Amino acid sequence: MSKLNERKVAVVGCGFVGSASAFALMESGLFSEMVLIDVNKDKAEGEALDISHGLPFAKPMSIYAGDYKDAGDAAVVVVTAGAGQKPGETRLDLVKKNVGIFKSIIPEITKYNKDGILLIVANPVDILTSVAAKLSGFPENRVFGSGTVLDTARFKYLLGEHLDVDSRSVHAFIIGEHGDSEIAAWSSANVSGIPINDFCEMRGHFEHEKSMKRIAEDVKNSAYGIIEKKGATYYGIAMSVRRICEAIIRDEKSILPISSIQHGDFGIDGVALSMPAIVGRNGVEGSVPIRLSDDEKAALKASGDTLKQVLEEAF
């Protein structure tokens, strides 16, 4: 097993969601190396090829189809591969088909490749990170999703948008499930340290719950309007991924909503799902505390329970 490159990326899978996440790490100006592995060798060769001739615009890098042994020194494993979302279909409908395809590909990253991190995209992307945990045999620190990242920056946009703020000034967070059971943290959200309704009202918005309801509920559903319009989600997802490898490369220690393990918190235990956390270049390194209502405790617990329940069923 060679040593890892620090400057090496893999992505696995090259359908929307792993070619515009090459795309956006070719931009980032993080790696000087990136490999594509697809079990489509023609798809990863011509994304690798297109994605290449935009390098003469951005910074040198080596970007190649290759196959999961050239995966063996990369520091981020970025695996999106798996079946889509189908419009009408939730994100747990998705659960068996890509378990199935994770028993095949986990192994074969594993067989060449001890040290790296594991950053899981693919949808259900809780269950299949505790999926990848336990196939991977990998700490736990080193195997985590995307989580609610996006999510989060759905959030962000639509409060940035009601408020008229600049997104980057709202600290808010989706946590629990990427998917139908999420729950929005209102409590600890807020605009600069100003809690969220207070800044409503500075901005003229009074009617707090009609407005909370309807921003939550639009960022729960944001995949689906998408996917009906377009057939799928991949540019915000690609950002996300591109957001996640920079705290780890550049060894950021930020807070970021990834799934990951949780172990007794919120009466949550032995299942992947998204709360804050403290991500550099170890991966996972820590957990961070968060102020919920005795409400969203209750919401983060089902949503807990719902993955528990799949996950038991599915692996």
Ligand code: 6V0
Second form
Amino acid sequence: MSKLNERKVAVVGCGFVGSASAFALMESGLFSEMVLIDVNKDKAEGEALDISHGLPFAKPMSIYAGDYKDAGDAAVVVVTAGAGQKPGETRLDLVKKNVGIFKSIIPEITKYNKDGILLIVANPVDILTSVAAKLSGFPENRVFGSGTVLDTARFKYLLGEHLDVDSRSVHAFIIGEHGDSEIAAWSSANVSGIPINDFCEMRGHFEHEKSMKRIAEDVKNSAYGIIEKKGATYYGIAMSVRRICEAIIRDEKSILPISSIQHGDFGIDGVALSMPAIVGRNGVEGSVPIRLSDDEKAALKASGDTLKQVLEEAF
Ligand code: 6V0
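Please show me the structure of the same protein in the form predicted in complex with the named molecule, now that we have looked at it in the form predicted on its own.
And the full complex, kicking off with our chain again.
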């Protein structure tokens, strides 16, 4: 087994999500080497060439199509391989198809790479993160999913629009499943320390219940709406992958709602779902069990129960 190259990333699956993520990672300047892997070798080669042609406008790095052996020393392996969500299909519908794909690719990755971080992106991401943790045998801090990092970005974006404020000043999380049972954690949401309802009133919005419901529904249905219109979603998730890799490689100890195996917080055990966590060079370095209302706690527990049931059926 080779020593890890701290400046190397591997992207497995070079479809919409994998190629957009590879492009975002190229632009980030975080890595000096990137290997793209796909069952469709031509696709991986085509993407590697196309993305490489942007390098004169970015920072030098080596980008090439390869196989699992080439991922042996990657500090981070991003797994996006899997069938995409079809119009009308829920993420959970995808489960059996993608668990099958993971049974073939995770052992291939871990045959050559024993020390890297597995960042799972393919859907249903929480189930596949649990499956990847089992199949890889890696310590749980080194196997986690992009979870609700994307949903949280959508949430911040929509709140920023609603309140006419920079979305980076909005502190709010979507937690639980990346999917239909996800929860908008309103009770802890704030804008630069000002509780969300107070900030809403400062901006002339007084119908809190109505706005909360609408925004949470819009976040939840974002992917369905985009898939309906253009067939896939990939730019938002690509930026999320880039942000997570940045927190890892720069050892930022950033708090991000990644999906990781839970151990009893809020009564959820043995299944991956998203809660804010500290992310650094060792992967998941600690959980941040934010304060939740009783309703949010109950919804989170229900989300965990749903995922656990699906995991038991699928694996
Ligand atoms: P896509 O464009 O069909 O790409 C999938 C790629 O995986 C294709 O290039 C396939 O050739 C490749 N592939 C399939 N099987 C294998 C295998 N055994 N080994 C290697 N490569 C393989 O799908 P798209 O890129 O749109 O989506 C990929 C996954 O990401 C899906 O599961 C989506 O649901 C998921 N997404 C996850 C998001 C998140 O927030 N976590 C967001 C968007 C999409």
